[in-house]
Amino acid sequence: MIVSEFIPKPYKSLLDSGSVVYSSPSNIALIKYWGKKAHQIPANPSISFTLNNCKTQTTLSFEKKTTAGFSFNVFLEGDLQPDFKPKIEQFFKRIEVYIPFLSAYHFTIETSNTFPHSSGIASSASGMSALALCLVQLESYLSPGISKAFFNKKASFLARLGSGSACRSIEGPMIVWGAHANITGSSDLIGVKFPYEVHSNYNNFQDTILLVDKGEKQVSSTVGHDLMHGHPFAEQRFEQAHSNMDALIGVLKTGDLKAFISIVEREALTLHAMMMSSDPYFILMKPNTLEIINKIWAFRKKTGLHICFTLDAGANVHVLFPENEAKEIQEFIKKALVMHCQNEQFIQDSLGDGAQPIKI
């Protein structure tokens, strides 16, 4: 797939060496993307909250070289990560036509997270978006005059080719990815800001992430997406996602939090239902995931507060709630839910505005 608008004109010259740094957040989908076509095209549209505290910071150092091919090293939290190289090399192969200077440099990629890697907090989304942003930042030095809008658009396009959900981490606070008939500007190629009115009920919405299991997932998201090919319920699921997206557009406008809760929780459970009904089937939830869900349901019924959960492709639970109900809900989380977390660890987060360059 070639998208000509992202192919740059020949560079007048290359820099000899230097570094760029970007911090990019994770995101949590409300309408879930599960299943994809060739070239990282989603099988259904999704919409996500951009997070504020769960971030990846990436430093991309570059030095001109004369040898052929890609040359890079990857470090996570200061440790060399040879296991990351195949995924980065695959990413470079996909984007070389759009970033033609890739083979001209040796890169050192130094990355760190504010949250546990491979624990269901979409580290691939924040990590790949941070790397894509660094590459576009370097290109902006070689081709001055790139507008901010095009910069973000190209970064989202490239990030998608590294990890689909990464295209939703460039901006915030709510991003749509995937073509949907009733969302103007929506695209399978990039994430775009949700273009319609959003009720004040969702201003600075809170997300407390309960770290039920911080280990490696038993089944990777890549494998899980592939299992949607031939899944007996795939087409019904894709239709449901479009229907839920339509419903959510209205709910975001009116501020109907009860309807919001219904859509978000249904989407989370459907995601995991698709995993449990694939061939081969698998379960990423843990017993404590279910304990937390049941306690949230009981607390909501008892108090009438607008607390709900969502899940990514993992065991951890994202507890969502409006800011004006935060005090009582956070007390409940600490008293009744944190005990179900691994080492009682959790992260308090909220909606964020997207990635930021870091001055060096």
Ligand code: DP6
Given for the second form:
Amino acid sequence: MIVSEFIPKPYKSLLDSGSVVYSSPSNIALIKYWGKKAHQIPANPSISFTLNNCKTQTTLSFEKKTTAGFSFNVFLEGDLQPDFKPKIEQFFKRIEVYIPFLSAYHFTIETSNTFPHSSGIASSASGMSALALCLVQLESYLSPGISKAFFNKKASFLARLGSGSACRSIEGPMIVWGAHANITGSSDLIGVKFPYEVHSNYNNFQDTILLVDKGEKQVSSTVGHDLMHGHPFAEQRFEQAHSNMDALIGVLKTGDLKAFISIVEREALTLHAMMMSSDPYFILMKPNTLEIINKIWAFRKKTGLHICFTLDAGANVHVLFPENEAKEIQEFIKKALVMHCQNEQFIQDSLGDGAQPIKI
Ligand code: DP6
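So that was the form predicted alone. Now I'd like the form predicted in complex with the ligand, please.
In what comes next, the whole complex appears, and the chain from above leads the way.
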């Protein structure tokens, strides 16, 4: 499947060497992407909040070479990471037709995260989007005149080929990925800004990420997606994502936080229910994940505050709440929830506007 819109015209000339730097955020899905077809096409539409503080910064240095094939090294926080190479090699193979200069350079990819790698916080989303943005930035030097809109579209398109959810990290504050009948402009190929009215209740919405378990996941998202093939509940799940999206469109417009909570928590638990009913089955939640969920429910019942949770493919809990209830909820988090985190670690985050170039 080749999408000709993203194949560039031949470059007039190549730069000899240089570097580009981008910072790109993570995102947290409200309606989850879980299950995909060939070419990184999602099995259902998803929507996410772009985060503000959880970011990857990537420096892509390039130097012209004459040998054939791809040549690159990857560093995380200054340390060489041979383990990352296969995923990037696969990414390069998928995107070479759209980024024809890939084999003309030796690349040094230096990344650093503001959060732990492979902890259920979508480091692949911020990492792959940052790398995609660096590549499009370099391309914009080789073919000047690319519009900002096309730049973002191509970065999202490429990021998806690295990691599906990465295509939702280019812009903010809310991004839809996957074709949905009632969302104009939605596409399986790229993430687009949620195009409809959003109530002020969601302005600067808060996400406190509780780091329950920072260890490596036992089952990667890619393996989990694959287990949706032949999953006994797959079709109903994909239909449910479409109808939850319909419901969410209305809830975002009216600002009905009770209905928002019900959709978001149902999505999180359905995601994990899919994992628990795969063949082979697996569980990524930990006892502390459930402790936190139960405490959130009890606190919400007692106070009537609009606190809820969502989960990624991991044990960590994203605690979501509106800005005007932040004071009381943050106190509760510190007093009652942080004790369930590994080394009492958590990250205070909120809605963000997307990726940014870093001047060098
Ligand atoms: C549970 O985007 O990490 O976070 O496309 O295989 O790289 P790949 O998967 P990935 O899956 C993320 C799944 C999720 C839900 C979501 O972000 O929508």
